[in-house]
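Read the single chain below, which is given as structure tokens and is the form predicted on its own.
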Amino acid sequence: MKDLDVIVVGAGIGGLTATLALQQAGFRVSVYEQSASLGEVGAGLTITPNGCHALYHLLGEDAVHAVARTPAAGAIKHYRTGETLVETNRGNRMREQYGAPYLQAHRADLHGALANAVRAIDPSAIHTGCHFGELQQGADGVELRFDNGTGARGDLLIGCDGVRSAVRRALWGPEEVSFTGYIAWRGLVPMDRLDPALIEPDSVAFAGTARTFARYKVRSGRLVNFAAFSRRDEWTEEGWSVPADVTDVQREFADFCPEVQAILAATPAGQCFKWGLFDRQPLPQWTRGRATLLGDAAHPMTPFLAQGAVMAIEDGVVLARAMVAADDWPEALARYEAARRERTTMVMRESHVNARRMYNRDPDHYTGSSHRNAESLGLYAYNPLTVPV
């Protein structure tokens, strides 16, 4: 098995996690990314204990804490008054209860740490500017063609190319990518533009009627990441990098409390982006022949449980463990899918349920018994390093 050449399409968080886990397990891996370079894309992300187990294993605790921080305290606040409705303090409790902490990070920092670790093992592993074109499978392997005229051959293909996955389309044909009815804005604000006393505690979600504004600190507390969610009947653009005018967000959230207004007013030019949230129906099967899917390519996640990146991280580690445990590649891919598909399908569905709950709530009567999240669903208790494969 260790003589297999594995091709990964997509060098996002999931693709790089899978690559690093497979490298550390002794496999040869080549990653092909459509972007011209790996750069500073995205904003904040949450790493719950179930994902932190994997990152500690792959990167080491020191490297993880160099790019991520544990919020000292958290809360759900009333959108208009700013009153604390529910305390969500995690701190040391997460490590004590689950064996790993709850962390928040700038996506680019975690992405960079993963990319550096991959290149430390194989400096030539990551290939950029390679947009997937077509796939051919045969008895002796897989062959890929990219739109830039280059190609690649290997024994296995792992499609990690996101919600609009071209690998998924090549395996299972075209599918409808549906707009969920939710729109989001994100931004990054330097803390030195804000009154520190206003940005307390470290991590807060403001619960409004059919709207949510969340913010937390990243980069050792030097930046505040925000994400604001609302409803729309339709959306004609999609992606992480659609520039937005912060005045649009200010109009949408004009009735939110002074803290939210201060964050929006302090947002630097060029640091506000918007995206529409899209998803697909769960697949009954991920694997076809020598190819399988991982992360959003397999199970696109809406953000309402903050588990999208973590599910991809779990996938990558479980895939590598399945490869080590199996006697041949068909068994490895079967073990991987059997270990992951039921869990990720459940998380996809529960994220939609949580969205409906969030956008139908009455913030004037929101209590601890109303609060539902990934922890209350038991997701944090999962350890991708020990789950059976």
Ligand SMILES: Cc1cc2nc3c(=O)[nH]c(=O)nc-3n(C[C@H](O)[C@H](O)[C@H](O)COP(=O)(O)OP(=O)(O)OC[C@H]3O[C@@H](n4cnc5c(N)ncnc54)[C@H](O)[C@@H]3O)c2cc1C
Contents of the next structure:
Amino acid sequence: MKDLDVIVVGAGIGGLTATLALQQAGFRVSVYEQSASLGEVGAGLTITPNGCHALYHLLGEDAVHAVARTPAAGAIKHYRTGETLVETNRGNRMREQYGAPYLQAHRADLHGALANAVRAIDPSAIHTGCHFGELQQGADGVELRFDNGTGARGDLLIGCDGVRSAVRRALWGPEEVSFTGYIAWRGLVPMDRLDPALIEPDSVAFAGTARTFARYKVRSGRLVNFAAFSRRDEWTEEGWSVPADVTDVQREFADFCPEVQAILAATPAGQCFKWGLFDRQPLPQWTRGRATLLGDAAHPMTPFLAQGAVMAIEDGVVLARAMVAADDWPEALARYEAARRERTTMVMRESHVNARRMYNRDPDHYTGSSHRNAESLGLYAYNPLTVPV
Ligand SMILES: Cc1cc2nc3c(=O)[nH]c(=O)nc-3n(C[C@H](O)[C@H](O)[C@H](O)COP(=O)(O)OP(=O)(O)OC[C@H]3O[C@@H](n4cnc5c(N)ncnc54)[C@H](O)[C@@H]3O)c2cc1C
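Could I have the structure of this protein in the form predicted together with the named molecule, to go alongside the form predicted on its own above?
Below: every chain and molecule of the assembly, starting with the one above.
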């Protein structure tokens, strides 16, 4: 098994996590990324304890804490009054309860740490400027063609190319995509443009009627990441880096409390983006022959449980464990999919349920007993290093 050449398409957080986990398990891995240079968008990312177990294992605790911070405390606040409705205790309680903390990071920082770790094992593992176009599978391997005219051969293919996965299309054909009715804006605001006394506690979601504004600190508390969710009847642009005008967000959230207004007013020019949330049905099967899917390519989900990247991270570690445990590659891919598909399909569905809950709630009667999140679903108790594969 260790003689296998594994090809990964897509060097996002999922692709790099899978690559690192496979490398550490002793496999040769080549990653092909469409972007000309490696990087991630400017945005925050929440890593819950179930994902943190994997990152600690792959990067080491110090490297993880160099790029991510544990919010001391969090809260759900009333959108208009700013009054705390529910305290969400994140600090040491998570580590005590689940054996790993709850983290918040700048996506580019975590992505950079994963890329550095991959390159430390194999400096030539990552190939940029390679947009995957075609796949051929045969008895002795897979052959890929990229749009730049180059190609690659290997024994197995892991498609980690995100929500609009070309590998998924090559395996399972084109599919229906539908707009969910939810849209969002995001931005990053330097803390030195804000009154620190206002940005308390570290992590807050402002619950409004049919709208939510969430914000938390990243980069050692020097930046505030925000995501503002609302509804629309129609949306045509898919992709989550469409430049937006912050005055549109200010208009949409004009009845939100002074903290939200301060964050929006301090958003630097060019630092606000918008996107519409699109939906795909769960696939009944991921693996076809020598190729399988991982991360958003396998199970794209709405962000209402903040679990998309965490599921991709879990996938990567479980895939590497399945490869080690199995006698041959068909068994490895079967074990990987059996271990992962049910859980990720459940999280896809529950993300939708949570969206409906968030948009239909009445902030004037919101209490701890009506609060639901990934933790109340039991998702944090999963450890990808120890689950059966
Ligand atoms: C606003 C928002 C907030 C979120 N917040 C959280 C959060 O707090 N916590 C969380 O866990 N998740 C969160 N998510 C979800 C998370 O961002 C995704 O689930 C995660 O990025 C998926 O990682 P991935 O590697 O599977 O895909 P991606 O990050 O999309 O990476 C795919 C990679 O493949 C490359 N690629 C694409 N097509 C090709 C091709 N044809 N050939 C070669 N390369 C290709 C891309 O360039 C990219 O580098 C959020 C998502 C959104 C939209």
